[in-house]
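A lone chain, given as structure tokens: the form predicted on its own.
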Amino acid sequence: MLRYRRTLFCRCSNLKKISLYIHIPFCERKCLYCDFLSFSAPDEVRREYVSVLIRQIKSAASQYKDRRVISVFFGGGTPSVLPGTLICDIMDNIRNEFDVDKSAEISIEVNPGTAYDLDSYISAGINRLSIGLQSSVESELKKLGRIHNVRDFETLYEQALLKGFNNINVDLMSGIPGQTLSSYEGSLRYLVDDPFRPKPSHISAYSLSVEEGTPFSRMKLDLPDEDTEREMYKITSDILSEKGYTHYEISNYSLAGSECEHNKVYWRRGDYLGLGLGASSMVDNVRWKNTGSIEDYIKKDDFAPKQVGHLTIKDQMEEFMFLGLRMKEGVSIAGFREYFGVPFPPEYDQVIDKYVSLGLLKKDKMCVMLTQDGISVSNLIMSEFIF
């Protein structure tokens, strides 16, 4: 029996949609490449944090009675470091305070090296797992500073399937120090070639980015060169396409019906509310962040928006273009006109024509999209839509 309760809301058809991101900043040990807001903390701090988070949920919900929640995403940090009962408590309060759609996608990030609680996740109504494998090569996991090994992943994946989870994402990383094209292909095939283990319904395959302030930024790293990384990207697309995956976003691949609905809200500029330490929000073209100070958040119940920004029409157009180009379906020409009431500005037409002539963009009557060659220089192309 599911543990969660439902508060009765008016199921009105005119409720606007919103998604919730729940930030859990704790981890057992920070990975060497990680620049997210995360840190280790004792159990009493984790529990106190959840109590404050629940107070923020209640405070925020009173402002969004005209909204229906279509997705919830627990990210971090490592949400699976929390006892499952606390995840249940958080979801109970979300369901009691917000109007959560009965078909909402509810995801949680899970590290195979933590004491995850799949039964509690089921009780909480969680229906999607995102597992951070990163590599099936033990030496590469150690170089990244991951706390798990390959067997930990196998145990978690097998248990999740046995418990009935059929919507599972696995994260895979390219560009790891010392990684070769052969070792990366081995990790990829490890996920999709085993005849005795069902393939993940979704794979997020992304390249390592060495960010300032991380331990990696202070180390001399043996990183694959650009040509090797480009080839890694190509074989990812080729192999996963052969295995029945749709390459629906630059770094994301899914089997039929398993695209990440929560992330699509970001890429399509939908409204989302970030709850928890340092979480970001965008509602009605206003962006803000929560405090990044754990002391202020816990001791002062500091829920006041920080870094508030009202997006101008120019801002919105830029986001519409560069976020839309992340999706393989591209930017809808009619959608742009419907949203803004005008066609592409001349500056955009010039950028589009330039990259179409170079074979990096493709344009038809319906949309503008990156070509396969364009994906490899997507950041450069996207940046040209920002004036």
Given for the second form:
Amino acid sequence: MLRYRRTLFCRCSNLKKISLYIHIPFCERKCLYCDFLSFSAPDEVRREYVSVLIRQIKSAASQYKDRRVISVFFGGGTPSVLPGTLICDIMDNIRNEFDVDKSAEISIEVNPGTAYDLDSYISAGINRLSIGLQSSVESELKKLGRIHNVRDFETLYEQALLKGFNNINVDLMSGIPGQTLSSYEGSLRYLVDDPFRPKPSHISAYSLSVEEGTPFSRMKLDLPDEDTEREMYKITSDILSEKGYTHYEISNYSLAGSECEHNKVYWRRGDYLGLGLGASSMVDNVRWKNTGSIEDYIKKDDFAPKQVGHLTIKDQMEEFMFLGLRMKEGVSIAGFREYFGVPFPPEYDQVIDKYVSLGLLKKDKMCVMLTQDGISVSNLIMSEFIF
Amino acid sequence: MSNTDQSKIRNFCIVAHIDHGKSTLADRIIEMTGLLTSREMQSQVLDNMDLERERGITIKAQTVRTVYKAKDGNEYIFNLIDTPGHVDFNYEVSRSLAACDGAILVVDAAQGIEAQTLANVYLALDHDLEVFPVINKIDLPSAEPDRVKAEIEDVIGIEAMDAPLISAKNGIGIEDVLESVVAKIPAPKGDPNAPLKALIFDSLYDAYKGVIVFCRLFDGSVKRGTQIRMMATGAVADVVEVGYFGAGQFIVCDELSAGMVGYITASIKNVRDTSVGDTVTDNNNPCKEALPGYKKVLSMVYCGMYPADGAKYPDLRDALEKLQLNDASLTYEPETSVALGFGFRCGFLGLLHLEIICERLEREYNLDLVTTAPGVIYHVYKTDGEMIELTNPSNLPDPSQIDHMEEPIVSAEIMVTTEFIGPIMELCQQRRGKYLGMEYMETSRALLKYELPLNEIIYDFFDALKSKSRGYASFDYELKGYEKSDLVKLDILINKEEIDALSFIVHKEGAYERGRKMCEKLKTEIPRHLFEIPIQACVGGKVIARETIKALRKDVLAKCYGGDITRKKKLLEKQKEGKKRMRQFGNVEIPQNAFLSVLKLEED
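Output block for the form predicted in complex with its partner chain, input the form predicted on its own:
Next comes the full complex, and the chain you just saw is listed first.
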């Protein structure tokens, strides 16, 4: 694994890199907490969407001929609601139009309750699965409005292992209505403590946030209190590190060599191109989004960049800090100087000193990073780097 | 225009208790006199500040000129000067009254006479105005016009039997009102050939026209080019434009002459040169003596106002200067606070007035303000015999130097239906009221007379009164004088640091209650920090109440999805923006709202 990663970086060193995010906005049914751009749609619409998506891939690619694709991520929505052949079509087109590195990380999100097609994923070259489990407690899955049960997950997970997928992420959620510390611990141990099932190489453990406009925001929820949630966060870190996972990002844990390369591109401010409805991009310090209107996208082939933002140096510095701090390795002091040609501005030093003295940031010669306590209140700290 | 026949002018205002339909009647009059079509009418044409429309109350006196073709075949010019109804704005009322010759008294057909009906009628009669009543809301099921008519004759002593019965809301009986204006309001009787003599009853600052002076001409005339002099300030200026008030706009005319109401713009450089109540005359042919003007208004409530951003201090000074032009009852002088830096100690007519000024500063001048707890003027007698008028609690001398203190007392009249007498008396008792007597207006209503300390009524007395009487009580007060009282300074400590801006003076017996409520309120207003924050209320170094804000334990963003960094940044920006609206006190950040919110402590 380690050797494989090393080659990835060596090989690409001379070429500009790019990552691709492919948005599949369809779901069988929307979960009650979800505020992502997704909806259910009939089969014809899904097929039409894919043909438009392929047109966008073709029209976008010409501008990135000098780039090598180091990761591709199929996100949603639920990409696994699409027939596997369509995923193959999309990947074929990507490979035809872009220079995709042979060892690129290619991920797809899979819902255990959909008719996923692992064989097609393999022939499409997908080498990483991200499975939305959220909880191993049936009642909690029901409260979230998930379409699958625990048994569905087990079937998918076993099949995936049998078919040779060794890089698998499982999503877990804390702060679910009705969840207790022990039921959450049960979900964690279910994943990593079962002698008869290999543990996943990657776990994404994040806490539920109730977003405006979702059904959850209108419901009376019996949410765990703040101290319980904090405790959940702590045992996640304790249990997973005991099991050999590295806590490499605020809500991501991995076994050695299985960090998600695609997500790290976001935190390290690498270039990425979003394809599909509402997808976000950042290339050469310009951020934009695709249209969020399915009508405009499908009927008018509206691929024009929306909400285009040219990042100023100040914007870039702010992002460098708050994105970098998400990573366990933190923000590299030398990296900052190298990128911007100047050291931290004095106002950043003040913020850093303040939080170092509060024990929420750590600073050594190389890096500035959040401490375990700092992670719990990371928003507050990150917001301080915005001026 | 120059030969306007004074006998065809009627200058009048409408007075009423709040919510009796004064502004609605004004709207109908404007509508019926044909300046505006129904379609053009935005509801409440005269309330042209956003704030007024939102709150449904009139704050500033407004003026409009309309033309009415009466049944006698003549056209009359009506200058209608709208007046505020709230007790805080008596001063505005009296300014408007001085520009009028008569007043329409609007009384609600169901509620009858209320405390402010009386207060406003007495003000009008003091100004020698002709007052005639109209009975409004006669289409309400609970309307009792005959009872109300009798009440008006009985209590106020003005003729009411032929009062027009109207519904301003539904346009019933408005013509009767218009005919009554013609018949009952006297025409002005000035001398158009005498030297110019005009009363400034309002003024405002316009970015394009500069200072606009609103005036009522008693004698003489004024036109473009006239060199005018403000008799009190001595400022001299050349008139640039004269005109009158259309609905919501200024209409230029050639000349204003005796009896007319209109505006003047002139080459006035400094906003301070035009003070409301001053007399305008012709510099080359001045009148012998100035009009009596207004009684200088007394501020009753004081608070400190500070810009949230210290660098905006000059902007705040500028804004206050311009607001004062428009609102002569606002007073201010510079002060400094340890916690808040440079600011102003401002004087207001009451708490509502204070709130309105704050909102206007924030909306019209785009300023973020921090306001300290409002207080009244205390008289502090020192052991060395000196007396200090204390408006800022932080300036209270050391207790060892104080012989005794006095606080302002008001005479209050509360009108209430008999079923609520009990609860209202209880409320007044709680607020250290001294019962003076009670008069029955009729079998179901009584007028309670109390003496109350002013500092007990400036915070939330009005709200409490309304809630204890289900909205039926009405209230009016005037300053009576000063009385000796057992007062203490209550200090608030946040994270062990005294916040001078939150200190205030309170009666010894109320200190514990007030301190406890303030701590509770601050607990909900101050966001959680990374550490535990004690909030303490102290009197003379002794803690009398305490609350604790728990430390913030968790604040993490959930999944950052699909690389949508912009969205995440917006969330962080919002969080940071929230911090900017806060003031740093030691390690603690206090939102500006916290300062004003502690004034509105709810009743138990």
